[in-house]
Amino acid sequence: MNYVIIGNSIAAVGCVEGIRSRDKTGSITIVGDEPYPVYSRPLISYLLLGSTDEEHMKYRPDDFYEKNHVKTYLGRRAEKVNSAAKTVTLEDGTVLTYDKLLLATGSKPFVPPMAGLDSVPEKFTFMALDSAKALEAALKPASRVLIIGAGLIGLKCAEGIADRVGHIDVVDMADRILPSILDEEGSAMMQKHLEKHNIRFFLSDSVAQFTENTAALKSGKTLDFDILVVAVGVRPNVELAQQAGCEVSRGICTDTSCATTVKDIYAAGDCAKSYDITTDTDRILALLPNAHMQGMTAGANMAGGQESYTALPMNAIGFFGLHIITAGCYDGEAYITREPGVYKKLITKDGLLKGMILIGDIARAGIYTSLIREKTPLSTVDFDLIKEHPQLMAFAKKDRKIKLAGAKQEGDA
């Protein structure tokens, strides 16, 4: 058999060793546009940060490909698909058989058009490590950088380089931070904490008119800056799914075994849908312990498995030593319990927990992550006791083992 993976991420490292649970034998080829082995993106804020460096951002090791005798073509990009002829065609114009394929293509940071953007000399985004270290050659201790986006991609990169510039503004249009992990209570909280390093917000608002290092905001402000950022957002690279017959919406559909509307073609990763269990939905989450799982189904698929996949949301994430956890869906009834420093609401509906959102106390959120993900009736266990001390004594006795290594498991991820 002969797998064919394209793009170098998470998902292809899932797939890889999901193709090698099942077979031992069989030939791997991995396309990659980045030249650097598979590292792990969320990592990238840490590097600017200092706390980590390229050796540790390493999502494997270096012998990865070696030991599961995968060849690689790394620095160089799929040009084309040829889903009847079973090909793929490098950018230098090599061209790969496949008998079976993954697109595992990632997402490209959106630049949305905004006037001037073009006269702006210091221009970044940062969601590949090219883009971290272009950026940091750029940083100096006087800097003022502006941010366009108070999503989980402009909240890290300003995380990363608050301690090494002069003071960062954070423009976004949403009327508050994380607005897609977090509610209005739990954004406020954050954004409190981040002002108290060197962060200043301008929400609700946007930029009208870029002129070399000023912007002109729509509410009629203006400020300053020497460097900007753009992180509003991604677009999944969708493009080679779509030459290949693959139907796209917003994303690369697949079903629950990963498998796209082409036959023996996958997808997996940020550029693929996934049934969601919480809204019964299915959709892009862009989120690494999420594209390990799907790649390796896909892998396992390709091989002549029948393995299942389903995604849950969640993020789990911190800003300045202040952590959140949240999963599943807000539709609900909510339970809010409210301390210094820390905030929980869990979101039930139908007897069900559909979702939570916790910040600073996180600990065992694997017990909350279990019932949400195994929709267990909240009839079957002591929800009072869980709401307040989540532990494994608000479970029938034989369910705890079960639990216990569930919880263990989501905490690990």
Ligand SMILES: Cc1cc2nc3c(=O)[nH]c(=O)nc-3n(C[C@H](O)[C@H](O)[C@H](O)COP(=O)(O)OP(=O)(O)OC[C@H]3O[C@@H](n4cnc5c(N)ncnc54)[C@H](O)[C@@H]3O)c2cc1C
Contents of the next structure:
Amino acid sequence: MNYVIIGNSIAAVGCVEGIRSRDKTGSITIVGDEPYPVYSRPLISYLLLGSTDEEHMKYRPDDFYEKNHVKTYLGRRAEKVNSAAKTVTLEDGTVLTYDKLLLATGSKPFVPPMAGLDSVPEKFTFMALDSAKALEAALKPASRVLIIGAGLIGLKCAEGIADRVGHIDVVDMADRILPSILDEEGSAMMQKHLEKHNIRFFLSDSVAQFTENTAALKSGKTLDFDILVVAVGVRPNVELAQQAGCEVSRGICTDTSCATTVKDIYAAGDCAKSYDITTDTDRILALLPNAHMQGMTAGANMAGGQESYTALPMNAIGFFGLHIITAGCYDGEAYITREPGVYKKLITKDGLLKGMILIGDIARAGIYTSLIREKTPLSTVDFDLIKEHPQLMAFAKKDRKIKLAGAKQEGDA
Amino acid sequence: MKRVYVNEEWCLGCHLCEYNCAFANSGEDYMPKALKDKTIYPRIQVEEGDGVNFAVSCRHCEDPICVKSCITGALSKEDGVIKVDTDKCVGCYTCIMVCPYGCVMPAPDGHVIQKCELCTQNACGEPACVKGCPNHAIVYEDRG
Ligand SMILES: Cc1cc2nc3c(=O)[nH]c(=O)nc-3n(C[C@H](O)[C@H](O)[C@H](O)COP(=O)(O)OP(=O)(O)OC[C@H]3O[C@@H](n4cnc5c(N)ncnc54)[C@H](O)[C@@H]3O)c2cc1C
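Same protein, the form predicted in complex with the named molecule this time rather than the form predicted on its own?
Now the complete complex, all chains and molecules, led by this one.
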């Protein structure tokens, strides 16, 4: 069997691991346009923060490719997929043939058209090791930095550089920060926390006109800056999929086996949609664990397996020591706890835990996450107890025996 | 695979396992020096309830979701033991978000995580929590 993977990141690694769990000998080839062995993309902000380095950013040990007998074409772009001939053509004309192909092309920064953007000399995105290195080279202790986008990536960038620059301004069209994972109260709490660290926010606002060093905002304010970072969002890389004839609607459409609509082509990670069990919809979930696990399932199935992948949106992220864990969806009845430095919201509906927002107190959060993922009826646990703190005491004794004493699930042999 | 299993009927809630865990992982060789007047950060936690107590530590799952979800590659499973490479970990707490047993926790400094590694990475060599349990409320054995 001849496997080709386009993209050399998290979903690709998952795919290799999935393939090798079933097929030790088939040939695997990875094409990746970044000139590095696989690294952890989220760590680019920690690199600027100084809490990791390129060596420790490696997502897998140096012998990963060799051990798994993977041939790599790194620093090379795949230009064309021909699904009839089952070939992939690289930018230098090399043609690879495949029996099974994985599209693991991830996403790219979205840079919306903004007036005068071309006149800004020092502008960056924040998605890849090279973009982080370029930004780092431009940083000076007195730099005034303007970040467009108060989402996860823009704010992780802000955290990474806050102590290395003069000040940071963040502009976002939304009326609050981190709107994709937080509710209003959570956003306000995080904003206050970030403001203590040299970061100013300009919300419900956007840039009307850039000059070399200024941004005139729609509100009439003008911000001076030396360095601009555009982090308004990401878009999936779907061009190859479209070319190959795969159905695409924003992301590459996949079924729970991670197959696309074209025979022998699979997709996983940020470029693909996955089935979100909490909203019952197919969505792009640009999250690292999702990319790895979807890639693993794709790989296992490319090697003849019958595995199925469904996803749960979830985020663990921290800023300057204040940690957030969120999961699921927030439509339902809310149970809220507030303490100094802590905001906790659990959302229930139809007798199930559907979602959560935890800020400041994240201890044992996975017990909640598993209630959401497993769709555990809350009638089978002591919800009053578990509401206070996640704990296994809230489960029935027979369930604890399964969890902690090696007892078998009823119906298991 | 040998694992730490819980006999909750026998747990007295004495917390000795927590102290032995903290001591084994302290790098010290004298318990009073390691623990006296200090807040301890054990990797095993006793849950106390109405007449029921039990100690919870990493299950070293067959198919560990913490390892699959780790964003840095710091968590791995070797010879049945789930280990953390604290030089790679950045303390994002993704593993804390996904562990269904609540058995991964922030390390005392808050910059990395810690978890039970069955005392394979410290001088004890076998689970100190089990060794010191006066009532066999936790045992280290192979139950398949
Ligand atoms: C700053 C930042 C912080 C983040 N923090 C978190 C976090 O804390 N938690 C979390 O869960 N997620 C986080 N993410 C998201 C996470 O990084 C992604 O979900 C994950 O990297 C997706 O993996 P992937 O393999 O699908 O794609 P990607 O990592 O995007 O990789 C795709 C690769 O394919 C390459 N490629 C694309 N087209 C081609 C082609 N035609 N030929 C060859 N190669 C190609 C790309 O260059 C890239 O190297 C963060 C992302 C960023 C940018």
